[in-house]
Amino acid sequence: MRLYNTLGRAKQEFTPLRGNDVSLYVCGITAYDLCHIGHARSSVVFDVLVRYLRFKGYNVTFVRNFTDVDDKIIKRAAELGLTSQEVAEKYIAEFYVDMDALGVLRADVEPKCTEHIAEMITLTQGLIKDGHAYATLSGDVYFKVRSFEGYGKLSGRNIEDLMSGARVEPGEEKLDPLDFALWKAAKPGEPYWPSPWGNGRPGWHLECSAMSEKYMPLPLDIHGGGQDLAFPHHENEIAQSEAATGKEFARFWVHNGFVQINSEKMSKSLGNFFTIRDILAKFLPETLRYFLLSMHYRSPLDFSFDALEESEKGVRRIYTALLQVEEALAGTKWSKGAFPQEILDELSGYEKGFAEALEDDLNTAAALGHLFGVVRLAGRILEDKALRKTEAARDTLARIQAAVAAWSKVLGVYGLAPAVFLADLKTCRAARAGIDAAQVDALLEKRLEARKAKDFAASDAIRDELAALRVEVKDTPLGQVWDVL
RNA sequence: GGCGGCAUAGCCAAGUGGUAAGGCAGAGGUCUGCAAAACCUCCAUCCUCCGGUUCAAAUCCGGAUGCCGCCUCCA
């Protein structure tokens, strides 16, 4: 396949450096917070390439980590009154939960910083054995930036660039404004351990070098994370274990677009924040992940609740013609008769071009639109009274609910059985509208006796008032049905 | 100040040289007691603007304007 690689900036055509073994590696969350809207886009995105990569039948290895010890894990821990470890325990299991319900898949290794000391130390100790690193009087380890020539390739800077923006905290002992934190001493009441260096603990650069060599031979095939992690993050993992082990450290660099609110970056300071449960309490998980899956992953993403109702309209019309699709299946009675060769070859068409948008740098955009021409397909063929009885039509509409079913495998949407998600959304919805069921039934039950007693005036005016509940009522073969306005 | 990205219909959005996917909204039609859903048809002579390269550009180059990100923790 093709994929963006920030080392180069450009589209570059993907095969493992081992056979088929893929090593994947992707920076995991700081576990002192609630998960929000954009750690939810780095982990759909990254899962979705985990799964295309094994679709494609590539054993892939995929580690990813979670960072446990770290200065907002301190600082969390002090206002909860918490230790840093009980933080970190709490807000990955809430990590958990909310990946769990996205349907991303767990990494093969989930390594903990704070399991991995012993091998960080040994990393340093070496970077300073070869003059690229060095330890200060208060037991600080830094990285001597300008002992790696490559410093600045990932993210296009040179070192000049890079020391308009430089300085130096107060308190700090660089020899180099440029130089980074390989070791941080301990300060008093911080968790701690002892290292050559004295008490201490890790830089947040070191745990993915140190992690991931860990794990998977150098070089990575893949590494990937946020946007904003190519600088100084993946910059600062590449100089210590480039200049650790002489090897290059990953072949393809991945990185995911923001999410944005209203064209501006959500951040906490500026007030315009979303964790993924303020999502989920209004919406279903799968809406979300279809939102997110809805433009391409290396483009920015503005969200806001209007946009996810909007995919949520997207999300049903899927389900409800596979339900459709499924439904007719469950018939007996099949004909001969022609079939219109058009459709077969439309459909042939959507076939190859959602596999050709996937191996084209992840375009689950444009993978969508021929899921959808699927669909359009399946509505054709089903709305043609003499046509949906035929044997073709059986045959291309199983066809159709196969490739489907293999497409959200993929994606991971569109993989519960249309009715059980429908109803789902329809509960969703109607909390969301604040619509009570009961007196909803009861006037449906108003406007039933009314339809038996052919008062369609009456009947009408029930609707009226169902409307006003932002209620919606559709009379179908089997009854009544009704869904949220 | 340095580095980088983006600009496509009412809205969202795909599309990196061959003549504008898809979704939402909207209009007309089929169906329906009337509706809704579903389906069919329509809905950008044109891709922020100005130049250039080319037989051919939304796509490449130069410039302008606007928006955003990184350079400090950050997915």
Contents of the next structure:
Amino acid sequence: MRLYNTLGRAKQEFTPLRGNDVSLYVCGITAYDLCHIGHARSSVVFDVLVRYLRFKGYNVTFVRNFTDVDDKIIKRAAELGLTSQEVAEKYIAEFYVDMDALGVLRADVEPKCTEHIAEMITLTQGLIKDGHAYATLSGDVYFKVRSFEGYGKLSGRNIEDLMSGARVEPGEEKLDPLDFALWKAAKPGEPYWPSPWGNGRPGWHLECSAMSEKYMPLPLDIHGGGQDLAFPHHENEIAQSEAATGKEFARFWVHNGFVQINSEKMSKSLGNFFTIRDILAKFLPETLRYFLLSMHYRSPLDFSFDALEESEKGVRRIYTALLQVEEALAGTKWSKGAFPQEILDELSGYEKGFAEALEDDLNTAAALGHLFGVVRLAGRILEDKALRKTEAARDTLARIQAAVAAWSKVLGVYGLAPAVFLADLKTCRAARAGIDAAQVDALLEKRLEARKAKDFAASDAIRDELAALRVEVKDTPLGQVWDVL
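Starting from the form predicted in complex with the RNA shown above, please give the structure in the form predicted alone.
One chain, no partners, no other molecules: that is all that follows.
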């Protein structure tokens, strides 16, 4: 498998350092608000990476942290009249609600900053002892950026460029504008912990270094997060961890791209900020997950509700095809007959292509293309009256069904019962269109009675009434079926 390594600025062959075991650390949320579409993308991307590595047979240890003490949490606590701990616990719980809805697997270890203060103090003491950090008279502790020769190797920045415009803010006791906080002295009303430098709390960058090393040996195989974390957060993690241990911190650095809203950066001030809850109020979770995987993870993803509707159509197409395959396998009488080898060759090509797409830097967009290919192939088989009832067709459809089931476990989409999903989707689309399902059902019952009485004029009038409500009716062997136009 080849992964793009930010550290090397190239795709590199990924092989675990320790046999079949893979260590993966991903920076989690700062728990002060509901998760937004950017959180959803990062979580889903790394969820698929974990799923695929396990699909390949690796033993993956996945650690994702929670930042549960931070300036943003403290500010939010003051706004809500709560403690910082109460705010963090509330939004960690909300995180799970959102991620469970999106089918994101729980990490193996989910450490919280406040539960690892001792490890962070020990790490800071070691950095001071080795001359990489210093304490100020007020009780702050800073990392000496210039003491670490490799600073900037992840982001490609150099010290002199960073110095341009850098300055020490009034009241700070930094020796150098580039130095960053390892430990912050307590301010009145803020949460704090005792330390050798007085009461205070850890800096943001420190926690990931301390927690990742506690649960996995260095170097980590993969460290991940959003593109926005590459600098300064991940750069600072590298500096403090490698300065403290003398070891490489992580071999691969994997970063997902930004989510944009109509080609603009998402921002509350611009009024284009969407939480996961905002989206799931209108669309099913699987539609959102599909949308998030429809572009390569390193590419910018432009979010809009129109784009979500297109994704919904794609999800619906696949599930409709899967339902048709399911019904054919359950209700067909099979017989001997010839079957074209080119169909089997095409299917083999899609199966090979799916694996190759994910092997090539986790290209989920290409993988979804191969998934669409196999269901289109199923459609061609089912539409061909000469082929669809042969035993070879049965075996090929079953192979397609099994392939999609296996791939769904990797991508986290298309794993639901097709009939159930399509019913839920219809309800969702009706609600979004303002359609009263009970009213539709009542009109369909009247239409059925009219048809039984051979009053086709009345039946057609009811169909027109339904069409005015944006409801399409189809008469099938199983009865009337309706959907949203």
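Not measured: the values here are computed from a predicted model. Residue numbers count along the first chain shown, from 1. We call the rigid core the largest set of C-alpha positions that still match within 1.5 Å between the two forms.
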So, superposing on the core, is the move of residue 465 at the CA at least 2 angstroms between the two forms?
yes
Is residue 456 one of the residues whose C-alpha moves 2 Å or more between the two forms after the core fit?
yes
